[in-house]
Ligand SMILES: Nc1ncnc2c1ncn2[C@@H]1O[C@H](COP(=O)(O)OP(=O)(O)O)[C@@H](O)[C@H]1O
Amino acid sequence: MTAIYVNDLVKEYKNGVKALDGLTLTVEEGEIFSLLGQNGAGKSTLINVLTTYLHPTSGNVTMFGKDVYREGAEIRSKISCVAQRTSIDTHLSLTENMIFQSKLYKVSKIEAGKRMEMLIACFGLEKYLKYPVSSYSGGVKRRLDIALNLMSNPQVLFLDEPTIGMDIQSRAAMWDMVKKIRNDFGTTIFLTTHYLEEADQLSDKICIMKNGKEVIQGSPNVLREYLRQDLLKISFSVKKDAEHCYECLKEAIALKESDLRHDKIITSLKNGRKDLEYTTSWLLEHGIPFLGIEIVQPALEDVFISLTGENEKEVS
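Going by the form predicted on its own, give the structure for the sequence I pasted, one chain, nothing else.
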């Protein structure tokens, strides 16, 4: 069943800015759907439209077959949104926060108690019960915030950059949690993320936006197949060496600005192994210090850069 259907969606603000320009996308029930795009692509506007905070200029949006605007009150009872800023009240205890959330959604006392007990166990929050919420780390607060938003048993959970600011270990733990929510509760998850690797690891489907439109959507594998060609990757020990090589090498093999990526140069192959052999010889002849050179298959980052022109690994 289709959970979210967006058709030819337009949102133009009073100042003339068109944040969404004919956007169309489909999210199936029970999948993790990730939205990627540069700053100004329209991601935040889309989230605000889907969660009924903004009314579009034109177009159609339905959730589980119901019109988001004509039946907005019913839709709001079926969704939850975890924003970048947590909704936790640090003056309340962990359980008081969860009980308060259940009352907002008019969950019965008996059902709220059962659900709170299950979520505390599911999210590994038992050991934090005796500590004040204000003392929790950012990662634990994020886990609690997601648990709060599951108290109403939503059919769709919106997660707006849930791992921003987290270290690698906390981010990996959050990925496991997001998968668990989908697998154990059957919740449809609509995710915006700042990290391409995160979208690649988590998503059943990804939509890349640019200038208020979708430029491509599909599974991570389908997106990687978009380029349909292998790439040449040259690795260096430090970014400075990559930059120096880029300036010298771009005259020899016509590199683009987006081919320079941190401490690597990654560019499309025109003539397969001939390009590899030529570039290797050129590097050795010119005494360029490099760690390695190889032919690799395209990653999600390569697709994103190809479609948007954004040459940073992290996007927003």
The other form holds:
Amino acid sequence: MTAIYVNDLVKEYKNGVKALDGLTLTVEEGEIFSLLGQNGAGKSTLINVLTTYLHPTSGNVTMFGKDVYREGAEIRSKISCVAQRTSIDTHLSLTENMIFQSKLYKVSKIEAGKRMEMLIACFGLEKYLKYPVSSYSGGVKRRLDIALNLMSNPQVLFLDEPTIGMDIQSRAAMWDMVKKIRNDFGTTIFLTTHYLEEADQLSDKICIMKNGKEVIQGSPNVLREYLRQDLLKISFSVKKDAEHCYECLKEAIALKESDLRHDKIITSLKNGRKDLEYTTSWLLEHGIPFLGIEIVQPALEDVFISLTGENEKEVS
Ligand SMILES: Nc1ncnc2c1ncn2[C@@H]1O[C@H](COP(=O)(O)OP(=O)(O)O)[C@@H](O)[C@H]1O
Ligand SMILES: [Mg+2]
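Next, report the structure of the form predicted together with the ligand; the form predicted on its own has already been given.
And the full complex, kicking off with our chain again.
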């Protein structure tokens, strides 16, 4: 079943900024759907429209077949949203926070007790029960925030940039948590991110967006296949060497579709191994201090760059 259907959605703010400009996307029930785009692409605006917080300028949005505006109250009872600012009250204890949340959603006392116990165990929060919430680390606060938002057993959970600013370990723990929510509760998860790796590791489906429009949608594998052609990667030990080589190589071999990325040059292959051999001998002849040269398959990053023209690993 389709969980979310967005068709030709436009949101123009009062200042004339068109944050969403004819966006169309479909989210299936039970999937982890990632909306990937750089800062300012319109991700938070879309979440605010989907969670009925903002009214769109035009277009259709339905959730489980119901119109998000005409049936806003019903939709709100079925969804939960973890925004960038937490909804935790640091004056309350962990359990008081959870009970407060259940009251907001009118969950019965018995049901709330059961869910609280289950969520505390599920997300490993037992050991924090005896400490004040204000003393929790950022990562634990975020875990609690998500647990709070699951008290109402939502059908769709929205996560706006859930791992922004996190270190690698906390990010991996968050990915596990998101997958667990989908697997254990069957919750549809709609998240936004500007980390390519996050979208790649986590999602059943990705929608890449730019300037308020979708650029491409599909599973990570389908997106990777988009480029279809292998690439030639030349690595250097330092960025400066890569930059120097890039300039020389551009003139010498007339590389049309090539990118300088940090300490690497990535270029599309026109003639397969011949290009590899030719480029290798050119590099050696000119005494260029490169570290390695190899033919690689396109990564999601290559697809992203090719479609959006954004040449950054983290898209922001
Ligand atoms: N309340 C607002 N009023 C006017 N413009 C806004 C408002 N919120 C966001 N914008 C603008 O809309 C565009 C999309 O913003 P946003 O949805 O926050 O993008 P993202 O979450 O992808 O970074 C940006 O150009 C931003 O400056
Ligand atoms: Mg945002």
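Quick caveat, the model's predicted, so the values are computed rather than measured. Think of the rigid core as the biggest set of C-alphas that the two forms share within 1.5 Å after superposition. Positions refer to the first chain, counted from 1.
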Would you say I295 moves its Cα by 2 Å or more between these two forms, aligning on the core? no
On a rigid core superposition, how far has the CA of N15 moved between these two forms, in Å, if you could check? 2.9
